[in-house]
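In structure tokens, one chain follows: the form predicted on its own.
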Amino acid sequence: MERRLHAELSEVLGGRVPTLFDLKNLKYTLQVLNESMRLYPPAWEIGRESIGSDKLDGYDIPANSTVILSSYVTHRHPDFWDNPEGFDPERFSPLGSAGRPQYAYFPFGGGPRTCIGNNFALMEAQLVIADVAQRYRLELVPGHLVEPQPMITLRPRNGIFMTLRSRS
């Protein structure tokens, strides 16, 4: 997978910055990203209210009730997701999604109310991610423990401790 990802860093960049027209070619990056936002949705879980009573798995559904929706539990269903908890881009590779369901993932929320910053925060990501990951290899602090933090957004307890490995 970090080989991928910096054989396409390479072929793609060649060691200068990335920009936005690298966007559409920075595929194998945005699946990178994609799937550390399944494991770790940035809004792990959203509250939506109820317009009309329903029936939901066999449970009512009152109307005006407030239903919170998962990401963080749906992205990592067995139904929806093999080996839930493993990290693997290719999920997100044309052939990987095909056939999910619409909202198995969904980090920014979905429908009419998806997040108005989804598209910027995405581009931002990808742009960080290429430009770091093609400079250094980041290795996590042996030992250290990380922990998701449940709190408005998932957040990690106590920081990420990692290493920079400069890879010229």
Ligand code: HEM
Contents of the next structure:
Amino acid sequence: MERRLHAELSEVLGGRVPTLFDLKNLKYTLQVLNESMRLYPPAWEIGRESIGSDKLDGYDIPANSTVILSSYVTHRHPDFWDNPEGFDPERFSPLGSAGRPQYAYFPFGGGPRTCIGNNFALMEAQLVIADVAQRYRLELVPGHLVEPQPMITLRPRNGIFMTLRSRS
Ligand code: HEM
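Moving from the form predicted on its own, what structure would you give for the form predicted in complex with the named molecule?
What follows is the whole complex; the chain from before opens it.
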């Protein structure tokens, strides 16, 4: 996977700083980003208040209750994902995504309140991954435990300590 990312970056950028015009050619980079947000969605839960009673998939929702939708849980649901805990950017290739229900993956929410920064955030992250990963290999410091901390956003409790090695 890392090799494939590096191969794409060499082919598309060849050492140049990435620009907006490169985004459409950095397809695997985007798949890596999407897969990262599948396992660790920054907005790991969103909530809604019910204004009236309702029934959802057989569950009674009383009026004035809070309904939590967790992308973290849905993104790892075995009904939608093979080997849900495994990191595999291939899930987000056109072939890998075929037939998956739309809301099996919702890092930016959905419907009328969907994130208005969605495309900006993707664009920015794709550029940052491309620029950093073409210059460095990043390795987790051995023994460092990466533990998710579910606050308003999902964050690493003890940070993520990495060693950067120049690729040039
Ligand atoms: C990786 C980055 C981001 C993630 C994962 C994310 C996630 C989300 C999610 C899940 C929602 C829906 C909340 C809900 O339905 O209750 C949301 C809403 C929103 N986001 Fe983002 N967001 C990101 C970046 C941004 C950026 C960069 C901006 C602005 C430049 C932004 C602005 C907003 C706004 C204004 C809303 C509220 C939209 C509304 O209620 O009509 N977000 N975001």
